[in-house]
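Only one chain is shown below, in structure tokens, and it's the form predicted on its own.
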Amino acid sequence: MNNLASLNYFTAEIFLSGFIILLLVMSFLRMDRDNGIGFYYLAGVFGIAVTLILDLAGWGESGDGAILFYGMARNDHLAHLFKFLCVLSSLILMVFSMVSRETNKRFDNPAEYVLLILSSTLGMILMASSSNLLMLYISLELLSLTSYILTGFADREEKTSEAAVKYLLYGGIASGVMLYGFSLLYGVTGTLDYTAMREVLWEHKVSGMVLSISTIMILAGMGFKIAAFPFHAWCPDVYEGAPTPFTAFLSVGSKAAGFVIIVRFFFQIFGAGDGGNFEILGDILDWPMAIAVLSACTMTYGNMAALQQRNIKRLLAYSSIAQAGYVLMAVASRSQPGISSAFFYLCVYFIMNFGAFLAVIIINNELNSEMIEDYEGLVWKSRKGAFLASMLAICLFSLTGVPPFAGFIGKLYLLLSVLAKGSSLYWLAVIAVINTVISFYYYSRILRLMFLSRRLRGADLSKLEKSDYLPYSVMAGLAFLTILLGIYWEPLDGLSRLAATFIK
């Protein structure tokens, strides 16, 4: 499809780049930057709300998977869902920097930060569409570069700006290993569109040898985006030193981001629809093998990882870790109920892990501590408390896999998902079983120091005022939907089936 026929499946996209251009004209006439924080929240809430109702509103033209802009990129539902998701985890970015202590009332320039928030979103949601490499690395580029300067963005402390450098540095090779995996790719293929690359690769006998390398070579910059091991080192500094509503957007709405390119791309240039099975190149990397041994180990390692942590913040990046693990074995799986169950645990996970991180922003403004033991005796300080302590609960018990909660039906899709495909998979489904058993004892830790313990340690809790209504509102919504979703979970299953039509 031409350029100009194309636009008219880009409103949403054509939308956020002008908000952003206005936006930025706007920071430059207001005089008032320092008093105009809540003015910036707000547009930039406004903004992506406008964006996913343009997104929603294109959705009925996207079954036909129209290929966009001589094919840069595809409208199809698993652009559509992705770009729900990742748009709507910024605007929870949005509302959560509004009630934090770490990044309400602190800039000396609010506008920067809503743009750059703005600026990632569009990052994610073309990354959600691209099905050509040269569109993917300019995207991905757009979302890890003002990631990189969002995680330093709020605080000028050392530690803040450690884990800006360190993700700076890794991302940076990161990047650049990933590009040089494209160069060889387009070196043996001649092209940089996915659907031309797969027919050159099934049509015509290519170097496996250079094939090979340049796959492990994009899986490695891919693996680093959604914290792969042992592509994670970035991850539990990072985590701990951004703003904790900057950490929640990176655990769920980056990580997605991550995942829509993975799923594209192997599926795209290297599958071949069979049955809703995708064969691979008969001589050439094994890449099913390879990203299940990459889940075995990046579950794993973050599960174990994970056990001796005392920081909250860096507790939750290890979990981050496992739980990209618990995804990648339905990537592996190399079948529609793999990437519908992958898109299932997705929306399950952004639910569950948003609500955690309010949970923490909200008793970090109230304790100013993100050490676990602080959280000790944390139900019985008081209403307040007991309240925050059964939000934070549900969320855990939710990410553990643990019945009735959604969590626990994310993780049995998946389980299905390797399981169908037979005795050669089973293994990697008893190592995610293992995980799921050792994550309990980290998560319960917890747990036992808020309801079993009445030593009460940390500041007192503050009484209730108007100011608490929106994020307590939001937190008993994410519970809410995080039971509700344990138990009737057949919308968002309908949903997720749509994400795996992307390719005949």
The other form holds:
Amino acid sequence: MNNLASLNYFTAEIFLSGFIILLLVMSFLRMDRDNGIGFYYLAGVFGIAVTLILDLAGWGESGDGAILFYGMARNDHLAHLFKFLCVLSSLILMVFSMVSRETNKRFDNPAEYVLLILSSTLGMILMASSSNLLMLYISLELLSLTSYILTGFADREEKTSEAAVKYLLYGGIASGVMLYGFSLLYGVTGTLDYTAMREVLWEHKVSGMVLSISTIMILAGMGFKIAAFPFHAWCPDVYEGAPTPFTAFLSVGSKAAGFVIIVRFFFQIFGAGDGGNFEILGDILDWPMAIAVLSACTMTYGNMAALQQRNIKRLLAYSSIAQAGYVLMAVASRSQPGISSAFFYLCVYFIMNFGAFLAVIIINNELNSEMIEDYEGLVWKSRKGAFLASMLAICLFSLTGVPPFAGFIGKLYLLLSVLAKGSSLYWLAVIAVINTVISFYYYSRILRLMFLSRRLRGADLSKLEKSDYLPYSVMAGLAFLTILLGIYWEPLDGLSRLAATFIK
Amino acid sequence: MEFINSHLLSLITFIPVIGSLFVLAFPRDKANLIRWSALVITIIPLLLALVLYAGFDRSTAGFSHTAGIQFIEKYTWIRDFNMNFFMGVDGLSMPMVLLCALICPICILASWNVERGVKGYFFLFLLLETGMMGAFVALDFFLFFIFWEVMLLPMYFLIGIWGGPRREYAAIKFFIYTLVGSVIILLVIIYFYLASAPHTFDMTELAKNNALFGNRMICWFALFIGFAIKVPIFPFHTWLPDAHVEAPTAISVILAGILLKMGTYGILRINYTMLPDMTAKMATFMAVLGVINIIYGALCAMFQKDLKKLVAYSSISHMGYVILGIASFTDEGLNGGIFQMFNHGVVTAMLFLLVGVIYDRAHHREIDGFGGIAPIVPNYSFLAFLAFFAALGLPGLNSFISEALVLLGAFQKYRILTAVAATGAIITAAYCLWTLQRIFLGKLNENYALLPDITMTEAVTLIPLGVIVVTLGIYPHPVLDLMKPTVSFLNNLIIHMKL
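So that was the form predicted on its own. Now I'd like the form predicted together with its partner chain, please.
Once more the chain from above appears, this time first in line as the rest of the complex follows.
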């Protein structure tokens, strides 16, 4: 489709870019920065909400699988579903930022904060639809660069700066490696476009060696984004150092964006075949097996490392590494149900992980501590404590994958797609369920301190105030969704089936 | 009335969880209101279970997987995965539903003295009841699994928050053990679903089309281990003494009285119908494990100093009879095994309640710390003697009938094993009598000269169980008749596999 016609399908992105520029200009003009806090947050929420609506409207009229800008982007269900997820997670990030003490009062420059969030949103939604290596790289960098800054934004202590620098260095190397992979791939296929690349691989024989090396390099770059083992080393430090709302965002939104590029790259280029029968295209290493091994290592490493964490943000960081491992399992199954279940799990993960982080944010506001031992006796402190502890418990049980919570249904989908692949992946399913048990052990440490312990530690909780209504109702909503999707999930199932339709 | 009759099972299952939300809505300082409403909420399922019992058709013959299943409720749940909300009772689940409905109100009464976090306690308890009921009546494998796990969560908190000194350790041990079992079962559920054509979670369909499943030996063992952890069968029993001892009285009663039966129920419901050929092959293996359970449990019980631990180990021993009975594939053995599940539920509930009564007064459970208290607390002593005599299988009390049936059935197949198992009965008699002697007879320990006898509330919890113990000991047909058609169907299934 030519550029002009493509613009019709690009309204959300255009609006968001325009809005970012508008806000940028306004932030220069507006000098009274002290009372501008609420304004910029509200403007940001408005911008994201309109983007979301435009995106949904565009979804309705989209010709499925339309190719935009001469193959730069694809307008299909997968793109829209992930855009939806990413934009929603930005929205949640805005809400969390308003709630958290770390981010809502301290800045003297909220405009920049909001602008950076909006820019990273733009990066994510471009990632979701990009089907060209160049486009992919640019959108990925847009997300990454804004993430580096946001990590170090609330420059309150040493570990924040350390986290930002670490993230920047790791990220720089990872994208360099990935870029090298891109250039190798370009070298053997002569194109950057996914569809064209696939045709080349279909028709010509290309060097398997170069193809494999470039794929591994690209996988490294993408694995960095989703914090898969062994590209995870940045993750715990960054999660610990970054402002908690942004940590939550990194663990959900940015991770979902990472998954969509993995799915697109591997399935659109190498996953050729007819009628759901995916033969591996090209003389390349067995990439599904490589991802399966990666998945097994990621979940096992994440869970093992989480066992010893004492800081709740670090613990959730390692747990999110493990969760990424579970999702990779579905990618490794190399099938349509696999993609659906990956999307399904990411949606569920979105709800439960944001729920867990919101609880951490609120508790952090109250106790002024991120250490797990300060959670001791939380449930007995007051009604507020009982509420927070119960909500966090729901999210943690869901993250473990115990019925009747949504996390269990997500895991069920993942296991279904893996076991449906036949005996070649049984081992992966077994590793996944063993990991489920291990993961309960460290989640239960938090539960044990909050519920089972009879000592009270940490600060006392404040009385319920009017400003508490927003975070508490969001919290209750997320917990309610976690339970609801664990009992009845057919609508979400329908949506996630759409995600796999891009494979014809 | 029409609605109640046609939705009896879902009402029994879901009234507790709906009630639990009411309990949650009550103000937390109104402890008595919460207690009374919890009691009322658990009595409703009991009444409905009695309606169910009255309406249960005992004569259903016919030999297909769906015959004998009554009060069926089936609704589409998740269409794309062919998951159904499918409930029904047959001769296997009916006694369990009765048992569960009976034990729950008694446990609420036994929890009357819970002071800490009353609201949370009764909320979790009611949630637990829904999980247990649901697991017994679910006929969709997936639904079954959901309920199976729903039991787990409240249990973790009930042991962990309201338990004894080592409650944290006991709770996590219980949860991890059971979680391991469940995830193994989950893998098999998914495997069966994918192997069946068309894909289904319907237990009766899966049983009918079980020839489609491959890797049968692995599946059988996976399921067996998953359920064996719950029973618990040696060597998966180590969570049990910890959990039982640390749990508060009412929760020990639930654990021993109902949760343990979940394991044997699962073996009968899943292993027997879905993998009958493997079950037939592994019969001797199961029987050996059953005998090990009987002897090992009894020996361990004999050497306990803590009264509650003694009762806990006696549970392991008594569940061994169930395993031995169902592994014999004779009508007597199977009937005896299932009847033993019911009887053990009643007897062990009584024993744990009795332990709770004396612990509330003496604040310790050392068997040797008492002595000669029978004249001081005559009513208590009477009930304790009744319960311990039932546990050792005295003729005229209910356990005698089930244990005799088990041994009768097993003897036709495994002569030596049964002979060994019978010595277990002697050890059981030994530790029961020895315990009675040390606590109630002999020289009075002066510390307990003023021990108060049982209160009204405690009597209300204990006497109904005592009545059942005696009645079923004399006239077991009310329960035995329920299960006969199902038992002979199950038995035929396996016997035909052998030929």
